[in-house]
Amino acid sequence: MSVIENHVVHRQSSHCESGVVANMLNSQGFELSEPMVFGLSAALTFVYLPMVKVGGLPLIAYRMPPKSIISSVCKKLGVKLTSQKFSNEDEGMKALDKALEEGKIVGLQTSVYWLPYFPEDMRFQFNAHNLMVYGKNENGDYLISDPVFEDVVTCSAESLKQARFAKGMLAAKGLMYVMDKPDNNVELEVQIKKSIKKTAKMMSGLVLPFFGIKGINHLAKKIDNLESSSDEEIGMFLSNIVRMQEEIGTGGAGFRFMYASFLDEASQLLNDDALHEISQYTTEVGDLWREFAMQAVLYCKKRKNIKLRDVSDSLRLCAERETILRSKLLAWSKV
């Protein structure tokens, strides 16, 4: 962590919108980590919607959409947020270096592909990147703190208007956002037990079959249906749940290791080993996760005999696991 101008933290993260959150009320003395800002923010899921399509090829998510960290985390602390989109880009600039001149540090959703800093082979179109801006330097740079870096960085303004002004899916619009600390202090043991409540009621999944454990058989199914086609079109198939696990964003393993962090955290915080317990047993479960996603490339990569049954048993196993954790979940949060 670093203490920057006008005692802006940047702290950098495991993921863009949680570390965002984190590093904007640390700045301001609310003192949360990121695995605090995620577990309170009830995240944790699991998407698989074959009907969305991105590069021709389902949706998989892992986490609530973007902005919902956002959003449900200043709910729970009763922090003001206020959020601007804009028609006109320059109104947007505008709006950005008055708050800016105002002494306001400020969140933006931007696109990944236009913000140089990124090195050229971690560029790609994906509209849903936050990060902080802090002030402008003498040459009319921004200057931002981006927790995906270890330090902070500077876009000129030309760039960071193209990121944020990105056509294509979940555009932001030139998304701006900021955050009042609130004046009262606030229940956070309250807040947790809430937030683990609304996790595990969500893990189960929605009335259709995309969501939650649901969703995840649902996968393991379609994987099996995929007996019949080419080797390309598994392959594809394959690669793309590994790439939305294992290379967009934190993934599914790595959000399941944040939120077995929180509720580490939160045990120590409650004084509560049974929570300690749990968590432990969550990082177990992000262990079967990555395990999924080794199959799944061995398979690809035609290694060590694997089936495409034992990808899809390994995906099972992740839903049969998850379930044990939901049911682990809320026998502690009714107690």
The other form holds:
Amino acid sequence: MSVIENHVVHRQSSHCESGVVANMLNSQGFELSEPMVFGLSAALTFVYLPMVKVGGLPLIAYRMPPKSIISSVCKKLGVKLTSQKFSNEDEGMKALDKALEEGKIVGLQTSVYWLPYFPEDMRFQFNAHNLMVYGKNENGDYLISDPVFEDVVTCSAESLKQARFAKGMLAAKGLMYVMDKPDNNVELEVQIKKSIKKTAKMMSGLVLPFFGIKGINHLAKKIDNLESSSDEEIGMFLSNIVRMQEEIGTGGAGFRFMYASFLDEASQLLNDDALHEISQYTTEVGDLWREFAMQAVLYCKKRKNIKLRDVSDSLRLCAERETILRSKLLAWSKV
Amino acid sequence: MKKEEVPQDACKTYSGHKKLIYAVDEKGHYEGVKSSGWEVEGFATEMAVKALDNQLNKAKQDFIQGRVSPVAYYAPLFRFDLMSLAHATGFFQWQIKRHMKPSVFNSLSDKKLQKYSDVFNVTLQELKNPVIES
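To complete the pair, please output the form predicted in complex with the partner chain; the form predicted on its own was given just before.
Up next: the whole complex, starting with the chain shown before.
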């Protein structure tokens, strides 16, 4: 077994997908921050799908579906993206080895559950976790840069295979991808403007009441309707929202702060004070999402006489402020 | 959120790990700050983990007492619910519910059982005779 160690830049990130894109390009000498990746991909959103149940609880997401960050950023920046899926597991592992031998850094879609370096309480059946492989050590273990971890890690071939080929919803089917940095200079200014406009437009929601600001209000109403449910049901429902918001893939507030960071960086790049003001406003919105999480948990703990209505009202406040944020972003992108 | 407000509650669920959060410095600009956890988030996680553990303990007792098949024990052990298990195995949810009955499970062909073996990453032998971890 030959030892391979390709050059990698590992920077801890807030979210796996934006982190992999940033680190992969940084490893090739193309500087781009994680918030910039996230902002350019216009991935900020809100989704509440009561009919899709995860562990018996409704799906709530604070960003666009998996893989959309990778594809939209590559498209916008002219990054050449080569991806492959496999029906045969061993071929999938061989292809990974070959790409490593060619000196490449390889992105993989994996299941969190089968990655042994994840802490026990964070392992669950989620098939769309992104990481990068940059080599192999003398024991045949893979060298991995997992963007949400502080340092690089290793993983046995057996576990990595299991994680790549886990079946189920969003199954990765061994998906691996390689990026080649763009040859030409990228016109970031133009792309920043376009992506802010897109994000603003999406925030109002689509026709259905499950997306964007409409979705947030819909969820608030659902919380009001919990009044007749048992304490245990209410507890599970509320803690699920908080868990989705704060834990799984950096969550609602986390994504809002990352977006604010993108706006801050963009304002410096474009030398635009108005954009910096919007960044500060986005920070306030993120703080409100945290406030809502706190209210929900205080309700579960039965502290300070918090009523369900208080919890849903703090969520409505998020919706109200996101409406204002949307108009600010839209107004800015029209100038 | 300001840099100094980034929670450092050393959450048990993080197992000593740290997450990156973007926060604002004195001049109103952003940078990444490591967080050892937020008590609010930790509470929600522990609640979910506790619910899963209760589910697993119940399935364990039911299996030991012969009320359910190994499928009903392995599903919560590997953090599957009916929907995710249906997606992973290709069975319908009503089929899986049937397979959780010992009588139905015992009459299943090895070919069908293999689907469960693959998803749980256990051998056929282990699937049929689970070693119960205490």
